[in-house]
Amino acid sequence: MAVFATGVGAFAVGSGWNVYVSVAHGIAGFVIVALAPWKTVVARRGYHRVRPGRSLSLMLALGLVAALLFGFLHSTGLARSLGAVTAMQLHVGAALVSLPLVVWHTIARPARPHRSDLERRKLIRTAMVTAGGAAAYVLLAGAERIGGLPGSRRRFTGSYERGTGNPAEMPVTQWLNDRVPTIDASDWTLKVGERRWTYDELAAFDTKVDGLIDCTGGWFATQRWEGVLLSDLLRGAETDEPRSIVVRSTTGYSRAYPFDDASKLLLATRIGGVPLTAGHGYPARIVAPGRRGFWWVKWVQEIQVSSRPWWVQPPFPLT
């Protein structure tokens, strides 16, 4: 489990301590490689006995395989993609399939702690164990940047740099089931509070903001975004008491940002000094720094002040 939790950690947050928790992700996804032959030993054997749910067992040990083996391919460079799949969408793929089979696994196959997993015996060998995978961790690292592999200049995120400074080279992507819609600027407002805005009177703000949008495919780009903060939008359109920002999408996506992050929040028309591109989020989207891409809507419909916490969401979209 503490692979899953540092994993969804590093997923979640592009900025700030989610460093220390990407390492931590790196470091137990070793230490499960490295209780693996101890592991097949126990599983060999209790496979041969004639009990339910052994080919559950089965398919929860090849996920876990494919977890560890595209997010090693992923993270090394040696194969970011496999056709249209990126190893980062295979590898946190085969971590969520596996996921119902750990708790399945979990209530069906308990293990009982007793006393002697407190001995000094045992608490020593688990600082070993815990000790050699950061070990392998930093020979990994240390491997790539001798060998000049494409990992040694990924983010810490695990994502790879696309598209900086050139808009037209970096991917188009969107969360789950959207796609990209034809919108006609002409006909489009922006509903603000009880406020609309025409594309026009958007687009006459130039507020510049240079924002790292790092995707959880896999990649991330720098650009130079302009548009207008939603502190400057939003004024005139505060509730009583003011505790979220809400901002939806045509598509029906939407996400919830703490109101006193207004001013750090961009709403951009354009992105290198030209007009959105439609599967860049024309005509306008959020461009939101320090966050991961799911957080940055794309072609923005609605944008509400709410007095409801902006943590009263889940943690990552759920369509």
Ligand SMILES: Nc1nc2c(c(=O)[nH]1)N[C@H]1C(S)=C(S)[C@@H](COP(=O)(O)O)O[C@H]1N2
Contents of the next structure:
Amino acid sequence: MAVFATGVGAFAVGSGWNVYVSVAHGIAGFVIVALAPWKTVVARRGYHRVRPGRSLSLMLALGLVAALLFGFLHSTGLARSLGAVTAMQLHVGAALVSLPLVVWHTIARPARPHRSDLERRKLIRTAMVTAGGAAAYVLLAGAERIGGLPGSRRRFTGSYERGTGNPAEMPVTQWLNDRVPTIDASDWTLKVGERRWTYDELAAFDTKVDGLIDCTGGWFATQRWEGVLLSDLLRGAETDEPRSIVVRSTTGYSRAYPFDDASKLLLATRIGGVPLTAGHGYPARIVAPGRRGFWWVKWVQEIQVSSRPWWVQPPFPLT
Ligand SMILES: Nc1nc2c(c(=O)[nH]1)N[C@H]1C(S)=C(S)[C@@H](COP(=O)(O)O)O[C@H]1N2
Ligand SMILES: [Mo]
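Could you output the structure for the form predicted together with this ligand, given that the previous block was the form predicted on its own?
Below is the whole assembly, all chains and molecules, this chain first.
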């Protein structure tokens, strides 16, 4: 459970304390590996008893092995993509398949708590396994560095640099199933409050932000973005109790941000001095430094101030 929680945590945040979450996620992975031999003995015993759910148990074991393997391949950089999919996608996919199975397994195969569980000896053993996981984590990081593996050049979120200062080299990424729309800027407008902005009006703004985008898919890049800060754009569009800013794309993808972040969010029309490409969000996209890539809404169509708190939304987009 710790490994799922830290994995989700690492996805949610891209700055500050996230580094601890990511490190904990790595250590938890090693702890699972360390416990595997012991668990294998228990599982082998259980497997010989024919009972319902045996194939589910087997699937769970396979799912966890796959999640660990692909996590290892991504983080070391030994294999970052396998054909059309990335190791990171397989890592997350295997984890998502395993999660309901873990829940089922905990309910269907309860481990009865023993009085001895809280004994000093057992607590010390737990501490030692965790310390062993941490040591393995540090050793692997060292080995990556000495061996010159790509894994040592990752950001603390686990992401690899791709296309900094060169937008053409930067991946075009969609969160789930969104498709890149073809938008003709001459019949596109941006609705902000009651006002509609044309592309040319927006393109006249030239606030520049060197912003780092870090996709949960495992890559990051820094670019010079250019456009208008939401705090400038929203002047006059404020409502009575502004609590959040809701940004929606032409495709229906949307995110809500705390209202107080307005001066940190840019609506960009240019990247590296030239208009955005369709893939990167033309005509206009959000630049949200410090937030993971899924907050950087592309193809923005509407920006509204709302009295609803920003956290009244799914933690991750649903499309
Ligand atoms: N409308 C819309 N905006 C979106 C997405 C999406 O699926 N739809 N994906 C997000 C994700 S997950 C990332 S990492 C960035 C990627 O930006 P890029 O394609 O310009 O590199 O866009 C974000 N903005
Ligand atoms: Mo992403």
